[in-house]
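One chain comes next, on its own, written as structure tokens: the form predicted alone.
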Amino acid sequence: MIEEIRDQYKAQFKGEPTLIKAPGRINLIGEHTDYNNGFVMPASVDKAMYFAIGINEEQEDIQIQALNYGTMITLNGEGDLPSWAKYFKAIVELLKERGVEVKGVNCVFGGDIPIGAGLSSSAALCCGFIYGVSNLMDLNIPRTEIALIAQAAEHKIGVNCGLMDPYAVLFGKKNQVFRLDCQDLSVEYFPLVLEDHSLVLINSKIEHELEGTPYNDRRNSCESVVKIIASKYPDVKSLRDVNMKMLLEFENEIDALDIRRVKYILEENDRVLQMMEVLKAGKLEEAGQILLRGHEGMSKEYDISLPEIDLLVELAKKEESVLGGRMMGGGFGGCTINLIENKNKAETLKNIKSQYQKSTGILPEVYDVKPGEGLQIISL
């Protein structure tokens, strides 16, 4: 695809562009823990957004073409913008707040990240464009700062997300996952040794659009509980500082729904640490069980799953070659991530797809994913 994007740039604009690959990401375990200063376990994957970006020396407009949509916009122009262009607009505004005026930029982008499937195409889009502008204008913005700008752009759009997605896009390594501590942003890498198993995403084809969903409502629940607990424990700044005993002290002061949601976050942090240990020990069957427990928490406690997603997990549990699976991403649609034995993988996936289609009328898509390199400049 990158060749097509480069060729389209050269046909549309003058000059030789810089080519950038910004990967999507998976998250093995640790959902909604990032904005609570907890632990997550993501990886960059071998699906990506690609950018061809260069200087427009003839005018000061920012011209962006979305290859997948067949749409060209002028960011400095007037009028309504398509939803994808709002991310670029937010980035330009955020850079301006930092004293950087972005002018005279041409960009063509596209990719093979399934939109709405939970692989964080929006973080890849934001990080890729910020990195491209930084490179073009010799800004030398550190990757940690790029992550913060990308997060701020998502917030401007209306998704009050954490730092996991941009960090996964920017700091991934081939054949490795990493534990990100969202409190101090420390990273610990370790190999993902699957041997005769694969990570397979099954796309429910229910697209999730986190803007306008109860995603932000979940964050509000967590923050309201922190305020209540901090009234007695002033050192509590986030749910990272809260334990189960502390939470239960306030059982009569906190809404039962919020108690349930916070319980999920505390348990999910523990699951990330458990996953670290079982992967280091090569205990893949135990890793599968952690995935299943994670899904149970998302579905029954944090309430961010959907019937179609729950169905995919239940169908997978019935297959002997599936060690475990769960919903992946912010919720309300998207993919499940499944740990499957290679030996019977094709037949297993055929069964799941057939039964899901029979129940929902929707034929799901499946993607094998492997941890890949983070954001990088590439050459052809």
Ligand code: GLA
Given for the second form:
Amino acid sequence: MIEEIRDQYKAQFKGEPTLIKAPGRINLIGEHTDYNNGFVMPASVDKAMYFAIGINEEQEDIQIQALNYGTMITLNGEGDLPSWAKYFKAIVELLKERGVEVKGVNCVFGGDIPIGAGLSSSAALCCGFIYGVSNLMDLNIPRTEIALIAQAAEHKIGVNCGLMDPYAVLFGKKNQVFRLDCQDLSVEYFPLVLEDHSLVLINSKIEHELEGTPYNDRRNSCESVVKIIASKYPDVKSLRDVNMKMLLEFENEIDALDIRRVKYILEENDRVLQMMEVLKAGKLEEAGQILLRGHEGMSKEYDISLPEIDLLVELAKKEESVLGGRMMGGGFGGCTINLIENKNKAETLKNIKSQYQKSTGILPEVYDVKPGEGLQIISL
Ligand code: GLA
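Shown: the form predicted alone; wanted: the form predicted in complex with the ligand:
Then the entire complex follows, led off by the chain already shown.
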């Protein structure tokens, strides 16, 4: 794929581009905990967004071509922009706010991260472009800062997301997952040893697009609960500072729905810590159980699943070779992540796919995923 992108660049623009690989991400456990200053456990994967980016010596325009869509745009030109271009536009504006005027840049990008599947193609897109511009213009923007700019770009577009996705894209390591503490942004890596098991994503093919979904409502619910609790406990700055006992003290003041949602967040934070322990100890059966409990919480307490996704988890649960699974990412569609024994894996996936198709009329896609290296410059 990267060769194609490089060739496309060279066919249209002068000079030798810099080539960048910005991977997608998985998350083992810890959903919706990032914007609550909690814990998450992501990894970057080998599906990626690739960029060929270089300087345009002759013009001040920013020309970008999306290989997957076959469209070329001039960012500072006239006319409506396709929806993918809004990320580039937001980034250029954010850099300008930081005193950097981006001019005269050519870029071709494309990749194999399934769009709308919950692998964070948008974070890969944002991080790849910011890194590319920083590299071209010798800005040396640190990765921690790139993550903040990528997050701000999503916020500009309307998704009030946390920092998990850009961190996963930027800080992933081969064969490792990491526990990110979204309170102090510290990272602890550890090897993902699955013995004779694999992580498999099953794509429901219901595209998740967080913009305009109740994603932001969930964040608002959490923040409103923090405000109520902080009125009595001023040290409480986020749900990270709240425990179950404290929450239940406010049972009469907080809406039952919000109590349930916050309960999910508190439990999910615990699940990340438990998952770290069981994975380090090689207790894969228990890891599977944690995934299933995570899904229960997302479906019944946090209300971010869909009947089709619940079905995928139920079908997986019935299979002997599946240790556990859950919806992955922001919710309302996308993939489930499953821990499956390699023996009988093909048969197991065949069963799940055919039964899902029978009930929904949709043929799901499956992808084996392994933690890969985070964002990097590549040479051919
Ligand atoms: C999306 C957001 C992340 C995170 C997840 C849910 O991917 O971009 O910040 O909140 O949803 O865990």
